[in-house]
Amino acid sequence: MNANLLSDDFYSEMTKKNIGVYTLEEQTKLRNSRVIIFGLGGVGGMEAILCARAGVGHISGVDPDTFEVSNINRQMLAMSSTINEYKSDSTEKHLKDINPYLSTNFHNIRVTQQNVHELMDGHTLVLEALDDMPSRIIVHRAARALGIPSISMSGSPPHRGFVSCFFPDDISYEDALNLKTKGKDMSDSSVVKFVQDIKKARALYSVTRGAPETWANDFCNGAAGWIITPIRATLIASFSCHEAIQILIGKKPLAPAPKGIIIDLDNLTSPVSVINPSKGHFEAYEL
């Protein structure tokens, strides 16, 4: 039997649980995608995982990092035997073992306005799983520059989380989040630490929603990184890579911007909703 008849029997037989949610047409939709995720921790790291197990045939990762032990509470692929390797290394390795067929392509770079168009260029969706904001502004114009749909992610303590689907066409994350950010260059010191500070009001909003507020000084004072849970981390994922597989497939996904899936877990009557807000954008302190 040759590779590509082996590898067709692997991949059969890896998704055959699939078939029924997803047709067969829709699963070689799938296969056929290329999917890049920036950032590899707790939510990227998950929809990689997500994303191999469902069947995307190709999966592209960027992240500079390397496994800390403050990152095993909720990084899938942080484990004692991967502290001190890069994140997009033990990422690739670890894909490869779920399906050895797969085509990936990972990178230990930080993204930046110079490099994000050779990284995205030629995949058929982005996924933004990073923790800064000028990043994220970066990747979410990139991909509308190429004409890429992008998935937003955004978390706060305590158990509050957000996805949204971002169009070529349609408004643009910027807009969306009623960011003062249109046009600027996000190397220009002044406008990262505006974004930045954007970060800080949200620690200070989160207090309202229950985050401890000694945390969230000591945040704002850079005394303190963000706090995040498993469970916070692993939710955010799961439906990212359903909005993923959703446009994959040529389904509409729940949250197209503005819209947004809103999680959480405190909110006793709606723990999980599709919010479209009322002035077409969302509060970007509030995500």
Given for the second form:
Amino acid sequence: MNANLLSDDFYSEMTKKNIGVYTLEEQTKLRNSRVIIFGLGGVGGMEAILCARAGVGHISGVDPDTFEVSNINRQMLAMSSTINEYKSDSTEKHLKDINPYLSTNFHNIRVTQQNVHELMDGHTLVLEALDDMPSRIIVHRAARALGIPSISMSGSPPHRGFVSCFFPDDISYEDALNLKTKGKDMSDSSVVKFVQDIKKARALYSVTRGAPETWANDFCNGAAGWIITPIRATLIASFSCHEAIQILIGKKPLAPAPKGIIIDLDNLTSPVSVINPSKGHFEAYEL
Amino acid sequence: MNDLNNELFLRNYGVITSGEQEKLSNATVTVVGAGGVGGITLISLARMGIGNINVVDMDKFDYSNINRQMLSSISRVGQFKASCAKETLLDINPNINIKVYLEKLVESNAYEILKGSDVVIDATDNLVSRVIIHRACQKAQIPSVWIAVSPPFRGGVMTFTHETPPYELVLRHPSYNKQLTPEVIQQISEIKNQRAKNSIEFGALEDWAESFVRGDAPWAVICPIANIVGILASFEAFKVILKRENLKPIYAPDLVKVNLADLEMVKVETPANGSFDNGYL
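I would like to compare: after the form predicted on its own, may I see the structure of the form predicted in complex with the partner chain?
Following is the full complex, with the preceding chain placed first.
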């Protein structure tokens, strides 16, 4: 890059087109923000890219996996040239090519009950983009305990998605999704199994929303992976990123829990809207 | 389909049948503009498995593209956007046939570039080029997808075909049925200033709108909205190609309206009298 373009000049040039939507003061808030993303796959990788482009000043990422060919259909940093690379390494490298002055801290490890506080401490906002329910619970519990807002998401076939924002003094993740795990130890294998089975219930529920029954049965038997298409993952990431920016610049997000952004592209009249659940919570298996 | 394609698109199966995946692989999509909306549209088309992609853009990447354009990066500043698109798309799937046009789409080359496409996506930021694209597509009976991105958090997507009302009527352009003389071009370009002024009532900053109209500030676009609109545009292409009975494209004058400040963040709107004021989109 142009060696003469120093940090401040580069930043104002990079974020020039944000001004008009955000004020300079709001843009400065983004620059001073520290975001951590758990999971760097279809949703989390895109969230990392969008946060970097928006001008967030520090981004941390946590993912133990390497890229596989079957990630390419939806994960923004899965390429022929990045197969077998750690997602955390590829993502960090890519973000530095977006903003060379970006402060980063990436870890190729799995988030656990033991390491979550250390990983999360010192951040302004948590973006959770994990594919397994037990880890999601661990992340949102820790965010609440540390007093940090967190954004959750989930995606289901055919083209459905969910995004919601959690604040430490408001309804918890487990209450908002009606999970019967509150206060239970997430290292207890029976609790983990109970939570994992919710994903099977989600697969079966997806059939009522247009997913094929044979796939749902295969998924429950461990013979098929979760169906994920590029459109859904990228949309979920984009809506999550918008909510993240609103929180970081001090505005109210559109979907603070128990409200949620519900995406369903098979709905041809109202594909994305904010829903306030009538029971005061959603059901995790329906998302 | 070969083994690589099978593995690439493994996770699509269940939403997309193997017959449909084959259709995507045989389809040709042309994207005009490889910037904020075009870039993510191109990436999305490649990842869903479109086999033949044409990219039209004569611009090079600049620092001010980085806030939203998925194909842009520091190492690509100064490089042709369309050439970078080719590089990224081939890295996603080396089996894609990609044609790059490093030129501006104008009346004299429009047909030559667009012919043979199953669907064209208009992702330009130039209102005159848009008129040329949709006129040429309607004449050649090629479906064309229109997009808009407006401050602060608004956007739109709709699909035109030779059976829908034409673009310039649906968006109340003064240019309908007229030759693109310098005077008509001036009238079309003026619409963008109206949009800037009108965006204030949706929450855009007044200072910005005034600067834009004076020519002192660029169009304000943020990354979530550009990428949401681009993804929705690629989904229109997907629907046009698959022709599913229960998943039709949103045909003009119906409009997929995006407003991230509205509780109905994405909704389909049918205009009361068959057309929209483009200055308000």
